[in-house]
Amino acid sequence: MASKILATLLALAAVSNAALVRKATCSDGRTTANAACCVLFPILDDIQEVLFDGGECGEEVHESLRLTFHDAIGFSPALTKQGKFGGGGADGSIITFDTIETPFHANGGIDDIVDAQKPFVAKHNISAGDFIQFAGAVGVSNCPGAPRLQFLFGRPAAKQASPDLLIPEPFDTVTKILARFGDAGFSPAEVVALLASHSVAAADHVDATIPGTPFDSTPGIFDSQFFIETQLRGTLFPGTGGNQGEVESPLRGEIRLQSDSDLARDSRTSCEWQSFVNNQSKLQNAFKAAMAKLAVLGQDTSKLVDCSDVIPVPKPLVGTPHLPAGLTHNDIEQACATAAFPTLPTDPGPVTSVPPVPSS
């Protein structure tokens, strides 16, 4: 008798689970867990073809990922509690109120990607907050080695502009950066995880004489080279020296932000920084979790729909962690006091020189 009851319960559970995983078939034949997500497939196709140049991990991906952060981090529970500001976060205010926010000093150069994304927002009748986070997640999926980011759908339109001075600057101290992120709800470890975005990034305006200068030697791949190369001793400037927020880098053609250099060497963050050097799985998981948190800052997630299955699955990692050609373990500036820097192979060949990221 007991076995029959158990069999019945298992059968009912199987039926229930089948109902839970049943997918909606969209008009184009693609499937998703929720029919409300079907409207995203035409947007996906459009931005992959037009904005991301056929699905490349290039300049527009870098800029779109930067935009996800600059829009979302304009969020301050401390100011809200004081009655000085309410709202902000991942709401698209940087597009909706672009004439106010893009002139902020920390948003230097971000008007280019804002101008590039605005027509898509209008064309597809999607909120700016949704589009910014969707484009960021789709763009990252074009980078081999990246995690498949979460995307929740249904952000309402922004009601007001974010105030100035909420976006950390590359010349800020580590203490100031951690405090700003802490106000927004991020731990020091999550700050380091978010900086994995610099693995697929380039700077256009830190040194305006050399636009498209990447932060590591593999800007088209989501890997740990950024964390390795930021730990190398800086010896040169890729362009002109004396730029605010820039310090010497180890390779020609590579730029290093002061904030990245300081976070890699500060006792509050250096060991977490080093932990990503030869642990791609940890890097992917930590970045995915931190980005999921960033992407819903200021939002009521109970009112959003999980459309993560619309985001393409990234290609696997290409290459392995290594020291750039011409450099050795002796060039590492050890900062973590509790663990030695991992032993890595050195690329063969002449000293590495990093080409700029080409514009679209």
Given for the second form:
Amino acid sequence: MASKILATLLALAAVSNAALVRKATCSDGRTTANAACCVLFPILDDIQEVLFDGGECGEEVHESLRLTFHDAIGFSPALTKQGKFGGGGADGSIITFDTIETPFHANGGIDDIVDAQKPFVAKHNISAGDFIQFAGAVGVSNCPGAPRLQFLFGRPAAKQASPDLLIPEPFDTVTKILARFGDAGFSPAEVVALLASHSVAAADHVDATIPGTPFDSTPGIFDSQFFIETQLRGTLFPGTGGNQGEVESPLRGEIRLQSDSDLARDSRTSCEWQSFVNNQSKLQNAFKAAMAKLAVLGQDTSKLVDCSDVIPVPKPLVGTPHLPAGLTHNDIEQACATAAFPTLPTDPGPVTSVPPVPSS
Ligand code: HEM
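Return the form predicted together with protoporphyrin IX containing FE of this protein as a structure block, the form predicted on its own having already been given.
Below: every chain and molecule of the assembly, starting with the one above.
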């Protein structure tokens, strides 16, 4: 009798387990946890082929990642408390109300990717808010070393443009930056984690004479070089110098934002910053968690469907943490008071210059 009950229980468990893991098979044969996610596969193929030039981690991926932030951070509970409209967060308003939002000073240059993404939103039956976060997550998956980002699907259309002045500027103080992120629900550690995005990034407009100048020496790889290289003593301006929000960088061809420099050296954030230097899995996990929060700011997640399994699995990390050729541990400006900067090997050979990210 007991064995019969046990057998029945086991059979029941097997059935419910099968129900849990059963996948929807889409018309193209691909599988996903939820049939509602099937519509995303053709969009995935289209953006990988057309927007991201066949699956690169290049300029459009960098710009699409920046766009996820600039759309989402338009969200301020503090403004709402004052009885004002605080923004809809990750709602696509930066595309839907682009004539209002793209002229905001902090959105300099964002019109390029807004214009590039708009036809995809129009072509596919998807809200602008979903498209921005989907393109960001897909794009990041093209960068070796990146985590596979979460993607929740089903954001409704944006109702209103975000108010101005909610996007941090590179010339803002650390106090102002942390307060702005704090208002949106992010801790100082989460701010540092989000800035891993600057590992796959370049600036076109901080110094307009040198478009495509990256923030680290490996802008096509999601690695910790950004956290290493921002800790090196700044010695030169890669272009003209004297630009608002720019400070000296350690390498020709590399640009440094004042905000990144300050966050790397401020006692509220420097130890977290340094902790990513030789801990790729912490970097991946922290970025993934913080991006998951960013991507749903202002959204009712109970109404969204988890379509994360549509996002491709990123390629593994290429390379290991190192100091750029010609620089040593003596060039590190130690900022964290409680732990020493990790000892890293220096790349062999003479000092090199970082090439710009090609525009496509
Ligand atoms: C303190 C907060 C931040 C400041 C002050 C800041 C500022 C900037 C600036 C000034 C640029 C260069 C724009 C240009 O000249 O073309 C830039 C680029 C970029 N930012 Fe940020 N950013 C911040 C946080 C973030 C976050 C949280 C993300 C994403 C999660 C992000 C993603 C990017 C990316 C991917 C680029 C490169 C875009 C490209 O290569 O075209 N940033 N950021």
